[in-house]
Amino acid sequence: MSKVSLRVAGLKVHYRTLRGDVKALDDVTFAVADGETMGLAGESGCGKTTLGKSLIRLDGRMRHVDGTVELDDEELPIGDTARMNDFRFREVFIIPQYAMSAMNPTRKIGKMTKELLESRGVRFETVRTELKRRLELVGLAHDVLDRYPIELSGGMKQRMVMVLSTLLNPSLLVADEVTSALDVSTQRAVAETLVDFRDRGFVRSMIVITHDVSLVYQIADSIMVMYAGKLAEKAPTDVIVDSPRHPYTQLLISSLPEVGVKYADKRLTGIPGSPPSLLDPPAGCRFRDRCPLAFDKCSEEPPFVEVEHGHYVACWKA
């Protein structure tokens, strides 16, 4: 049986506003296995990003409510955003939406990696060789460290946060949506580049969140599907996309695009409704009321439970 990197139990997060807290993440539970990619997908606002945040403890507005994280057998502060800066950045690191745009214009790639070295501890001339290292793996020339950000293309800037993201070899790297704003063939080289990272060892397990199934269906080993701040669905990959059990899963793989499939005789079908507001969430299932197979004990919540082997859904009639 595989070694569990990430334990994640009855994980609860809210956001506040001044309209009251969104409840982001309502008992979440999860794990990852030692060298496993796990992909993370959902509609907008359905908590993908909360939860990835919520494992560093990025976001002020957060507020840890309730649960716990297990980063190998250790326990992540998750709550104290000061005892946090032990781990995050070294142990877990997170690549945020937008990454390639958050580098500081006003610095050399060098001079701002140097700063975010030292800033943890580590100096620069310890890890230059490794750096360069990478650098080739990902093919960027040496001389990137002389050059400013906007001088750089953005496939180029993303490779770069992704060497920076592991060149302390976390034991858990976050990806959210490093492909998006990226063309197609860019975003391909750059989820062969994270999968290279893990089987070099550069990261141990990693959660890449998108709200592109068929990104991950290229590079995770297992696939969890969120829906309204809860988990719909987790099972590996090929059985996700083969044979989802939630409504909601099923629903989100039918409305992908089949390649050679002409639309003109095929339409592709989108699932009706949105999403329900989380400021005061319904009772039972969150997907009820656009679920075409809901029934009277929908009213109740679901739990997510174990229905095969690895394959776990929150659905009455899974």
Second form
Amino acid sequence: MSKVSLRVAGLKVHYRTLRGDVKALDDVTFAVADGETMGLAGESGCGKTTLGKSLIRLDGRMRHVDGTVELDDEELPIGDTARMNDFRFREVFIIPQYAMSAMNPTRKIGKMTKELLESRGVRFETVRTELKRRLELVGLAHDVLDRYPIELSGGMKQRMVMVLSTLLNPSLLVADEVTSALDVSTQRAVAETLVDFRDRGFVRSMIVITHDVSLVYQIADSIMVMYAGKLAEKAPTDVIVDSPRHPYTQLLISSLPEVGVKYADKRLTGIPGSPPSLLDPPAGCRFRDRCPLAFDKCSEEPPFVEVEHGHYVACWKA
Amino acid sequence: MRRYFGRKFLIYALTFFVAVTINFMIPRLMPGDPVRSMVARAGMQTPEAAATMQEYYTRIFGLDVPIWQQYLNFWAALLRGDLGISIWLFPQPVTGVIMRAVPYTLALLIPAILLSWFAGNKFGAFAARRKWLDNTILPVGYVLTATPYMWLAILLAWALGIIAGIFPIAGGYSFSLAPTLSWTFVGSLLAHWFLPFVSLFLVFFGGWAIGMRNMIIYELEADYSHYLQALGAPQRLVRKYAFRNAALPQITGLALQLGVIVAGAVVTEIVFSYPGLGHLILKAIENQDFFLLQGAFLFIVIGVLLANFIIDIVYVLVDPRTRTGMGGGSA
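Counterpart to the form predicted alone, namely the form predicted together with the partner chain:
Up next: the whole complex, starting with the chain shown before.
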């Protein structure tokens, strides 16, 4: 776990709107080691999906403002959607939030896979056996390839998309909310498949984006927490869960239910307030207004610094 | 599969029955008496002669029996393929009159409908998400569809026919020619065909292009398009899939418009005095020709039903999702 796979430095991505730029990602710097599975958590609108998308494909409204992304010591041209095509699928891949509707409804899955692979210059015959082996691995029969997406259940579609996405063994896989539309037992199966894929070397590093901290706790080596377009904390999973330093992380963890604890007389507490608008974010620490520990210095922006080995925090109190 | 088509067939049969019944009723509900106007045209001197003539015609056209019996006779004759005798072109049988008009209408409508559908869809798909084309040529499409049809037709006839003098503006072929199989005659047919065709083509084309452009933009924003792009699939493949899926509602649109198109052709044929079915309908109404009107409407009904049936089959072929609904989920 020493070699660095992904290195993101000073990444800024804005959404263009009529009222001005929404600063969805503001000066994000982090690294993912080779073979590391990093969980990316945070509440809705904190920029985690934007970060995931930035690594693959910026959509029409997103603008790459500043910063670099390096994968295996090679810079990804993330602002140039045409040049990025060389890296997509082979080097870096996203399992999208919308796996249920990710496949063309009017093409048989096998035919779609074939057309897709051949459009990327890969002979379908060369991967056919590997494809079938992986289908077996996730518990899908070979004949799904002769079916249309509507003939599959939600969980089957999710697994099919996972197999398809990782077929060319990308070095980095971004799994965006892969479990959010599934029931609990399927969630677990999907999470285990992700780990299994990594252990078998189908993917080298993973970023698992989720708002479900308990899910990443089970599969991730480290967890990164985002708040309002900025990084709050990154640390190995155990450290984040047991001794978080950033007050936001502390509140986030404490708002989760624990196994074996009865909540009849002790209500779970949430975090009062809501995140600031990213259209014109306030100066200084963005969590200041909701933070119980805020003091004068918080009007200056806290740097994202390493406080212990592998433990980064952006807070003056940490 | 058989159940699906069985059910469809039943619906079509029912529609046919109702439509034919309405066909029978409409001319009879029109004010006026066709036989009386025929007799008046003949200009009989004595009232007795007029009365005899009136009686003769009434019997010939089968109008002397009660209306329910006329209705039954009408069905019996229809099943024998007999549509009666034209009042306007007495004593020619309606079948012959219609058969002479049908080739003109089909030659005009089929190329206009299919070519405009094909070209409009291709063009709309091509223009979608290409800023320059989208901003310059699509407004032209909006103008074309928004134009009242007869105005466009008259404008074309005026500009290309009267001012430029390139194309003749009336008739199916030159009045100085008799129908023969010669180059001169075919050339004349084509020259007369061109203006009505272009006017129909232009109006339909604009509508299809706009519809397709909007559908393509919608499909390019669909999840499967994003997924393909995230997989680095080339634009060609993404657009190919989008086009295929966007074409589905357009096929339904084609089926729906076929019914309306016949009405559109009536106006075209009137503006250009083109000797097709639309022209016949106008003449039949002017002359209170029950039988001709019935025959022409019958043809339109059959045309619309046939077109819808073909579209039903095409839909099953192109959209796998309709297939699952067919055999109660056995697909």
